[in-house]
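Only one chain is shown below, in structure tokens, and it's the form predicted on its own.
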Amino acid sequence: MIIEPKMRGFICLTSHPDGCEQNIINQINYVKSKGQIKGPKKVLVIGASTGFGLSSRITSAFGSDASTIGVFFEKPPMEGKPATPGYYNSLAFQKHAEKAGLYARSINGDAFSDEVKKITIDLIKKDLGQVDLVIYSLASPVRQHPVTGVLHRSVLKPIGVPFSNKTVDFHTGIVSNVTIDPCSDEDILNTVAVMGGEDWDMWISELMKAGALSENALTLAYSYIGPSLTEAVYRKGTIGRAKDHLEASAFSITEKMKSLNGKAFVSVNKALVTQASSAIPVIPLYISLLYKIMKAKGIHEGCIEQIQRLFQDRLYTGNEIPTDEKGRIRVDDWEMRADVQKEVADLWVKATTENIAEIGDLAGYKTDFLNLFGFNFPEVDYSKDVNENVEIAGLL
């Protein structure tokens, strides 16, 4: 079939297998261009099909020749209906990993469930014995608790008082004001249950119980802080409470891993275009202004550049891993530079529908968004008929 992007609000309903493969090829080529990393050799990535989790898998495999197991929850294709982009990403990763002679297996299922944890651990024990790096990068809005059976849904809301500020519709370029009502106490509890560190802790506990973590193993989860412009709706809102819990979990998990001399870290990363961030009011306008400034300064990074730098310059240098005063690894350091944030704040005040295309990088935002779904890659012929109904070999 011929596949084109079909939008519904902030969601793209289609994805392109050839475009998703091009995305993987571009990331692989970038990692290879930066040279070998003396990094992990056996890696589990929980949330491996998009974003930072996908880039972590690519960096592990093509930066340090690691064997990788990826866990994700994606819809496979059907005749006449494309898969979700993460499925095609994982298909392409598998293809190129095997071509390079690298071990790669994937599990498609609910990573919050006991069943998927067991399947994953059984596969590790059978094929790899142990893993030396566990990446936890889930981005689900919903979690069914494996013990209580309760279905928790996360929300993005401020705490205490309504929040009002500017935002932009990146499809139309219209800058407008938006108001978000404050959350309830139950909203906070649900968001922490979904996006906090409990499930990360459960994964590490089960891996340790099974003897599936190696001596000196590392585990890493990803977080975001951001500027004062967005903190009321993000870092000081419901998601911020979840991120606080995730970051606190790193310390309790490290304590748990002491017998292996292992450690858990949270890496605070840069703001990037994702399907989730595109639906958060205020964030698209902030990212559009941020991209313009960081590109002008030559310090802009996408997912793969962030993760490659994290692995090469922070995690696997042979020296102690550098952290801030709260024990977090900071690869948002270029975003949070004082000169960058001052320029964003100055542009924020000026931003209107009439000037956003000039003072912000709305075109770059749209390109990055379409790239998430395999569209807008110049190397791909989108007029060509493609086979949407393809399967990942050996998928569990």
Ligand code: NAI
Second form
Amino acid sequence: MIIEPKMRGFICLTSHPDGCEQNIINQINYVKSKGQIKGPKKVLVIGASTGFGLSSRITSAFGSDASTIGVFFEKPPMEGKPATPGYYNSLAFQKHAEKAGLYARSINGDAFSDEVKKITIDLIKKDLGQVDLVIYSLASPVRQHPVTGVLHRSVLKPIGVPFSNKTVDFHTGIVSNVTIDPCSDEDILNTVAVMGGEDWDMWISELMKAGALSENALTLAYSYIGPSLTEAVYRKGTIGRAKDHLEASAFSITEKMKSLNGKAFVSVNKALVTQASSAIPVIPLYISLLYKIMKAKGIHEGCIEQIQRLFQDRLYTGNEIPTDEKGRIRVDDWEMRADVQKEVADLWVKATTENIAEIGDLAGYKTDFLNLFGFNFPEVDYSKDVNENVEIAGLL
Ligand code: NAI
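Form predicted in complex with the ligand, following the form predicted on its own:
Starting with the chain above, the whole complex follows.
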């Protein structure tokens, strides 16, 4: 079929297999251009099909020759209906990994469930024995708790008082004011249940129990801090509470991994256009201003640049892993630079519908958003008939 982008609100309902493959090729080429990393050899990535998790898988495989197992939750294609992009990304990843002689297997299912944990651990035991790196990179709106059966829904809301600020609809370029009502106490608990560290802890406990983690194993989850402009809805909002919990979990998980001399870290990453971040009000305006400034200064990064730098300059240098005073690895250092933040704050005050295309990088935002779904790659011929109904070989 001929596949075109079909937008509905903040999501795109279609995705393009050739474009998703181009995204993978571009990421692989970037990682290769940066040279070999003395990094991990057997890696489990939970949330491996898009965003930071996908880039972590690509960096492990093509930067460090690692065997990888990826867990994700994606809709496979049907005749006449394209898959979600993470499915095509994983298909392309597997194709290129196999071509390079690298082991790659994937599991498509709910990572929060006991069943998917068991399938994954059985596969590790059978094919790899143990893993030396576990990346935990889930971004999900819901989690069914495996013990209580309760379905928790996360929300992106301020705590205590309503929050009003500017936002931009990145499709139309209209800058407007948005007011977000504060959450209930239950919203906080639910968001922590979905995006906090409990499930990460459960994964590591099960992997430890099965003897599936090697000596000196590392595990990593991703967090975000951001500027005061967005803190009411992000770091001091419901999702911030979940990130506080995730960051605290790194310490309890490290304690758990002591017998292996293993360690758990949270890496604080840069704000990027992903499916998850596009849905948070205020963030798209912040990102389009931030991109403009970081690009002008030559310090802009996407997911793959962030993760490649994380592996090469933080995790696998041969020296102790550098952290901030709260034990977190920081690759949001360039985003948070005082000069960058001052310029974003100055532009923020000025931003209107009339000037946003000029003072912000709205075009870059849109391109990145379309790229997430495999669209807008100059190398791809979108008028060509493609087979949407393709399968990932050996997918569990
Ligand atoms: P994303 O939406 O691109 O990727 C999420 C991944 O989780 C996908 O592979 C998806 O298939 C998988 N997933 C979701 N629910 C699942 C389930 N129930 N079972 C199995 N897999 C499931 O997200 P993104 O943006 O890469 O986020 C990953 C982490 O990075 C999150 O913790 C996020 O908060 C954090 N982060 C994101 C930033 C951003 O600007 N996007 C900035 C800093 C941190």
